[in-house]
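Listed next as structure tokens is one chain, alone, in the form predicted alone.
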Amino acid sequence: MDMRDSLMLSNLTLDNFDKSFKGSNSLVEERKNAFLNLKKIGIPNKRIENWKYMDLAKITKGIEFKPRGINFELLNKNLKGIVVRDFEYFIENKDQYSKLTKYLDNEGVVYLNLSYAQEASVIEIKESQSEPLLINISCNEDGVSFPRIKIDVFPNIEAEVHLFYDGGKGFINQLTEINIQKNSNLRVQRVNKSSAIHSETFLSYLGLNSNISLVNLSMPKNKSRFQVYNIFLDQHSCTDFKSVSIPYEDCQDDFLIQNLHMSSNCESNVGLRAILNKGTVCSFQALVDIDLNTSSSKAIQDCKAILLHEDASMNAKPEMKIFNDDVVCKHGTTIGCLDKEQLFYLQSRGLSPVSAEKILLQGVIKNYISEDSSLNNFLPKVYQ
């Protein structure tokens, strides 16, 4: 690849790929296979159903294809029972490099990362933790970044992970995999304040009697995409994913969450609370997919959005693919303005319009982020 030229994401070719990896001998065959799929599928656009609310091909078209490094910082990596490895892990375990394509074989951003990723952080949690693992991720250079995170939670573990995304430039295309082995529970807190165009594909693999719960506070300063795939590999596993979305003015926050119930006696809960102001767009697509041969599945999808400005919009698309009768599933979506009667009541008790609005919005947020949660410290002052 002639680095004097600007190679755009929309102009990726196999020749450019070969030249960009000339002299590199790490995972060459895996990268070539990924790139062939990338060429066939392309960068996601609105013609793809799962990306109908965000045209990634369009919004990244003007970004120069210059692969950049990522700043990955595990603040307490010396905790007992924690092993941290880098990209060398995938070179030594090639079967793990493309494992996620077994479940995501038609996702362009996945193949884009697999084609070009050079950095990774692999965290093994071998003992239960009394304090959360704190991870900061950022990229402060223009161009494109391809971070890869893999967290392996060993059997019979209790642990918590906090992920922080702050600042950034260009386009960040991230893959995150969480493998939770039997009888383990993982709690995740995620804060997104990225100013880059940020796309994260998040997969969790759940073993027997395993659980993952995630509370996500998303306040993007650009266009953000968080797509989650929970894979129920064995019975009696549970996921609970809750997001609060408060995009900055004229920014976009896009969510897709799919729960693939491949085993019996599993439960998935998905919820979004969005507060949308001038020029903001939020989208929520949620799918529960319950296999024919499973039983006793439970699933809940819930979306509520408050529009604070006439130039704010919310898209909601709940879906359920259910192939048997032994299920308990429900979903609900509410989109609208703050309740005028509630505002009037609070003002009649002596509160100013601003204070009345603040109380109602705090009530929306506190459904997911309680006052004693560490996420409360990251909320805008007006909502604390």
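By rigid core we mean the largest C-alpha set that fits within 1.5 Å across both forms. What you see is a predicted model; the values in this text were computed from it and never measured. Positions refer to the first chain, counted from 1. Compared with the form predicted in complex with its partner chain:
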The other form holds:
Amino acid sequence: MDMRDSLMLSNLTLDNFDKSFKGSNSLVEERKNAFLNLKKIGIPNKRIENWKYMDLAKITKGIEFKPRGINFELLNKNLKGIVVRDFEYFIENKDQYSKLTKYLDNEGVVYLNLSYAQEASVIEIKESQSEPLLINISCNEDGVSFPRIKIDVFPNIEAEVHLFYDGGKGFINQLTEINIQKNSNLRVQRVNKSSAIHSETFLSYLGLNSNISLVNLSMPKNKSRFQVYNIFLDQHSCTDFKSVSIPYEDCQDDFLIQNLHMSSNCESNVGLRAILNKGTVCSFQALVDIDLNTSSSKAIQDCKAILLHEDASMNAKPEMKIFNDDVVCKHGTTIGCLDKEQLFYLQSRGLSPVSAEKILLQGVIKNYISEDSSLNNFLPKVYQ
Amino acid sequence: MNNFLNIQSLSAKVEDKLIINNLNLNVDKGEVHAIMGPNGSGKSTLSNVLAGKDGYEITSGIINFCGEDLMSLKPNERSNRGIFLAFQYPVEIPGVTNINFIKTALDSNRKHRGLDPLKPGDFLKLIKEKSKILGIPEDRLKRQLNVGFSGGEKKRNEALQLLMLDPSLAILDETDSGLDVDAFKIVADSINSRRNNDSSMLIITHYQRLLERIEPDFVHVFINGSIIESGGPELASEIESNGYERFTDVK
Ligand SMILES: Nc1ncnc2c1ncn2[C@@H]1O[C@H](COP(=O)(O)OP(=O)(O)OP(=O)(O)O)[C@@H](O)[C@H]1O
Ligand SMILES: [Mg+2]
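Switching forms now, from the form predicted alone to the form predicted in complex with its partner chain, please provide the structure.
Shown next: the complete complex, the earlier chain at its head.
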């Protein structure tokens, strides 16, 4: 660990921090272990992480590493079958948990959160929900903050969760863990309009015959990293992760989406649609990892980026680690400007260059965020 | 010289290759002109130049449309002034609904004429009526623009836009190619029924059978980027039986 890393860490460990390790509940135990690990590997940086694009160690330089409060808010009140409580291990089988650490061994960003998140909220969804759960997260002081949420979806449940991040300062290092028990189906909408440096690690554990689909509208006003690990704990489960990325000028939006097929008969689907303005950078690193003993897997990756400015860039890195022959995998990437033939077609019918461009960009987004999706309201007016 | 469409000594290059070569053509109001020429002679290039597509270098000549210099206008401005190109190869546009697109196009053209957007009810009535004429099922209107349409379905959709936008100058680039026998008749007849004293058509085709249904006032033989002979419908019959040999020999 280099000098600066240890400084940051000692800064964090000082005062309150050491005290917060006292006691012996499961959260404190987990934090202690995570902290030992973090000490070994250091503040997240390109050198040690699977991550190839955004070097958090570098960009958080200058931010005071002083933990501060987070506003976590479940906006709906008194929903039937919803319990919000403090953290305890919710995965009964610890072996399953350790299975996943294999993938996170060198992810400093996770250990950073695990060490420092002093509170963690658990939302239990025990009954199917007719309305979406609305969750807001914001941090309005400088410094670093470590939001941590766990969502536990009980068996045979249908539910929807909307996550909303807006504004904020400093560095937000978020950990979201979602456990979907057998025969359940969770839909997630995520809106990211964070103006802090935002990194979110999103872990989902899928039980037998379960399903998670996420539509993510990411419009960061700073640097944002969204890393997802979908872990298929049992058979016949599906993940579908669709992101629309429209970073603000000169901002960065990075995605690392890993689907870890460790059970047979599972299906994963990952897609990105990026619209990149002046000075923006977007990266899309998607991994499909199919275990030796896992058969009948299906995995699709698909990325499309439109560069609206010569000073915009897109890194696409599809990865497939396939150790079993019985798979169907597809991946496709297109990066480019708006299609001239399409623009001409629209203009030749009387649409101005501006509205032709607008209609094409709307077209890029529409397949992910339709007009009747509630996410449509969060899109910039021109794309609605 | 008329004051509708007037093309004089037009030459145009694509990537340093001369495609349109000193072309002259006059189209008056209410006239139907047919252009026939071998593959690669530059017919689609001419259509694109008229519709205002980028990427062509106009090395000489003028194009006048209703007293205005067409070259100074953008594609949408040309459309707003009444020029319509039915594409030889219509592009697919994912994420854009066919019917919404046609509404947007129609409203944009109406706006230019100082008209309010068509009321949704009236628009729906109109588009249903035109689709029915062309045998286009309603569910195709709700699909994404040309996406996954068969060759013939794309052509029918071009014809639908033609009927909806009702331009004063329609340029039809092989709208008949790719249509099955029945669709061919339906589309040809619906195009023919548009004939009136105020609108003109420039019909590019390889087949005389189209010109049997839409009898042109003039037929032009288009070789190597220019019109080398003009005449009446009999010229189309001659090409149908003898091909372009006589004309290429002249050249
Ligand atoms: N962008 C381009 N770059 C290079 N060559 C081009 C380009 N566009 C057209 N051409 C060439 O110009 C010539 C005329 O093409 P055009 O499409 O106008 O022919 P056409 O008469 O419409 O033929 P067809 O009957 O096959 O439709 C062809 O030789 C074509 O290859
Ligand atoms: Mg052609």
